[in-house]
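First, one chain by itself in structure tokens, the form predicted on its own.
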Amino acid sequence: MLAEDLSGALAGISPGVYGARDFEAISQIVYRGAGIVLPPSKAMLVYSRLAPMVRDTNCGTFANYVQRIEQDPAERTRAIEALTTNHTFFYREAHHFEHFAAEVRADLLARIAAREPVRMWSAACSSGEEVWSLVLTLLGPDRAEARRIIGSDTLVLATDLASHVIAKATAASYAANDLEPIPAALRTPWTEVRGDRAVIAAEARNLVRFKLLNLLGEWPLSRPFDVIFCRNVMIYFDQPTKERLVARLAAQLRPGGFLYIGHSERATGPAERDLVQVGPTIYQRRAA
């Protein structure tokens, strides 16, 4: 079945170079890897983002390739990352923003003015847009009570597999217009232009720290989190994935915290019996 699948894909490859075997087989890799799962219809996207990797490790066929990423797990993560989906933007899904500041903030606030640690986390950051665009919401328009928060035991942590995204994340500078859809009470405060680029400012990047985390292996994490935000990932799961997740997120969320997820995703599963959905997509975790 796989191979009529995909006949019509290939169509203008040579079989000796990519065939049906050769994506099966990357398939299975990538899914026991990152938990994606690669239908038929990626077989064009796999064979135009990994043969330049063919050519330059001078495998010369996808054959030779997968045996080059089932023995060497530094090739293997970088083919996974180059089959991994980072599309984003800043203020995306723009209602968890708003219920965040609505909502949330005000917790945090009061939890911070008591001296009390607040944590927050952005899993599968991307190239970053997501945990800059939670970032300015929380330090808001005020700068002096924004100070309040700076100067507190306050961090987020910024998540993902793909190493080239975390490097941009971590840089902060996109092109200024990318920033737009962000309000401009919360981007003027934070952001530095120049030229054609803006830069977060580095009080807000102090908040945060970067890390390499693959979501379906172990996640060395002391605390609890009050926030999660974890969209547009699950998308790419099959479902016993996706509940795994979702259970895993929540027990690792505070009683009250809340789970901020991807407009197609729905939190189902074991994790049901802690959450209950507050909002379009909008979990909160059910008290102690």
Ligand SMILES: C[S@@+](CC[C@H](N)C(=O)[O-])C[C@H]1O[C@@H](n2cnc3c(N)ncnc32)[C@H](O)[C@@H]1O
Given for the second form:
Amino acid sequence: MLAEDLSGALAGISPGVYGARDFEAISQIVYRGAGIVLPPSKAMLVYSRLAPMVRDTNCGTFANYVQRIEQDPAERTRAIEALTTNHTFFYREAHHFEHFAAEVRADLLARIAAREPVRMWSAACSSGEEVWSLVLTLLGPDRAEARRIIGSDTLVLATDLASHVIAKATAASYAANDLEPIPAALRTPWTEVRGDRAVIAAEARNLVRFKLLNLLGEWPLSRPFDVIFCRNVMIYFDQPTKERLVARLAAQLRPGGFLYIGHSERATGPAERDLVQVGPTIYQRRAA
Ligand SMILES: C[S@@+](CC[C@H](N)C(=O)[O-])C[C@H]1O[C@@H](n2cnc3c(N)ncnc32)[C@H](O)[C@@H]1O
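Based on the form predicted on its own presented above, generate the structure block for the form predicted together with the named molecule.
After this comes the whole thing, all chains and molecules, with the earlier chain placed first.
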């Protein structure tokens, strides 16, 4: 469906309030700001997510709201955040955590024993389920071993573009049922159930730093990472953006470090020089 042919899809909405031109303008703003491609099939979603903001800002029509977000960076940020898809869940793509536990964790423990720093990054972490799954897998079921990790120079960065999901991730409090996919041997020591809620233990929370970060922008990162999870965000980007992002992620790994991407994503383009595929959607940076 072309953007000009949206009248059927938008039946019931007054063309004076929202039409194909408004959708086109909003898609371009979101693409420029976040790299997210909004195909015409998302026209109704754009309407339903932004209509409350058109109302709250007293803009009256989407055309006025487009003008507003073109001129007002704070409102533009709010609009882009509202158009992100934040679906995630604990232990999503379990084979990644199993690979990390079986193939990567022991090396990280050896680095910790040698007093070397360990750095991991959950890039596009959404509401935190991914980073907590990773941290609980790192800590493992054995408290004595976990104490060595907790006392070491180990830090996990978790970033996302959207402030509302970073707030939820930082709060680290979820419906208790949501944690069920995490194996009980990891869930029991590192989460505290309070009624129908479960909170991630303070020892795990202390390892993580949450930050707002647009993957398309500057990355104020100093050290290279041992492990990067960047899953289910590239699906919203076009091919050149995906290739640029994977190349930057590969460059941000230390030699021998691991990159995990989403089940329908591929690490293609210039990064193929630096990465070796070691499992389904799991890549390792070649040794220097
Ligand atoms: C579907 S969620 C994926 C969450 C998690 N990684 C997972 O696999 O379950 C995609 C996340 O990417 C974030 N996102 C989209 N574009 C982004 C960008 N340009 N920079 C940083 N984060 C972005 C969204 O805010 C959203 O929270």
